[in-house]
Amino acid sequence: MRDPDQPDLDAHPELRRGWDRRQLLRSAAAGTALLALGGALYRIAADDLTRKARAEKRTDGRARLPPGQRVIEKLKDMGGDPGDGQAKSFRLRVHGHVKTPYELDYAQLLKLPQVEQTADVHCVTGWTVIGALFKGVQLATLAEKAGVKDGVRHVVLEAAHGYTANAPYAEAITPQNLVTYRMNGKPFALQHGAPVRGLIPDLYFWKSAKWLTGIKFVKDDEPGYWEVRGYHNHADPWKEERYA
């Protein structure tokens, strides 16, 4: 359908350039718009998950949604120097104080027991992603394969480029805590951490290392690369632990 105020652009061609220019114009406004309610849209609603996480509880009595996070619907890319993020070059050392340490490959890790299992994971930014479901193979189930000596009272997450994050064994080895591969159901983007990252989601996310290549268990504590640049050494979101 004409628009009724076109003029006749057959009868007076001079007018076609500036007739085109304001539809060009009305196309960018309309654009715009959609762009703006597009984005209002997104804040309810990540607005209205925020609300209901903070009226639930887990488990532990704890508030579901730590103090100072508000949720969003995906991770956000938090940058670093990522592997390569290949499955056919993956390689995971788990060494340290342990009485037999190894080396797995990408297939031998889809060989130890499995399980899957939803966490909500916390940025020291402030963004909280709930309910997602993890798949890869329990810390636990790495420190039992390597023989963990007694003393053992950290581990450090290994990663790509000399990235480390450490926690303490005793929380690292709860059920929870994986080195994971899939995330509702499918393999991680290269900057989530492809093809395997760390997952230790009762502590700020940047403990779960991205491009993981190693777990080694210590007697001491060695920070890792955030820990020496003036973030907390332990982390616990519920307590606020961001900086040290």
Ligand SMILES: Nc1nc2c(c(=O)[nH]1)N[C@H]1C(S)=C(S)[C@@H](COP(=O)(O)O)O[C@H]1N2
Contents of the next structure:
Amino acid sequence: MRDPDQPDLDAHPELRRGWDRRQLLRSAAAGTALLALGGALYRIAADDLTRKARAEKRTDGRARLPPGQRVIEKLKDMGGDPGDGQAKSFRLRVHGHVKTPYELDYAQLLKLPQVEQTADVHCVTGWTVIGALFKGVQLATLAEKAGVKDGVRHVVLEAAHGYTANAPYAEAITPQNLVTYRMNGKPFALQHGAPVRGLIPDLYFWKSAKWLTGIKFVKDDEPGYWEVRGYHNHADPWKEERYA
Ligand SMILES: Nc1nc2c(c(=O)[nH]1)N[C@H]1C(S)=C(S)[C@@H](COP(=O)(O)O)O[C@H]1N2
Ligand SMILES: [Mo]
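Same protein, different condition: the form predicted on its own was shown, now please give the form predicted together with the ligand.
In what comes next, the whole complex appears, and the chain from above leads the way.
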């Protein structure tokens, strides 16, 4: 059917250029509106997730969403100095104040007891990703295999190019803390820590070292990369322990 606005272009061919141009502008404007709508839909979905998470409680009684956080739909790439990302060159050194230090390659890591569990992660910049499925090995399993000695109070996650993050030993060996190589069934992209990253979900996300190379158990605390740069040593999102 003819657009009711369209002039009779057969009778008035001189109007064609103007009309075509008007159509072009119209469709461009429609495209812009669609893009804006796409962005708006994305925001509405995230706002819904935020509202829903705010209304929920965790099984430990804490609010699902820590104060000052907003839910987004996928991890943001927060940068850092990447490792080579390759499973074949991956080595994890488990050491420190332990009876039996050891090193694992990727295949050996996969031979240890594996767990798969959902977790929420909270970035200090204010975004949260909820309900992601992570697969890996519990820090507790690695600790047990090393035979952690008396007096150990802290764990240091070590990563490529000297990045480190510290956590209290007692909080690191609870079941939700992993070295992980799958998120929602997929390997981590390089920028998200491939092939293996740490996961300490109940502390701010900078504690979850990407491009993991080692786990060190220590008696005396060793504040990590961000902890010596003004960020809180403990980093509990529910207490908003963002900065020192
Ligand atoms: N090795 C390493 N791990 C790191 C970082 C880093 O710079 N280097 N950044 C941390 C910070 S500040 C955050 S918020 C998360 C971000 O992870 P993502 O980029 O996968 O979202 O990784 C953490 N792990
Ligand atoms: Mo961060």
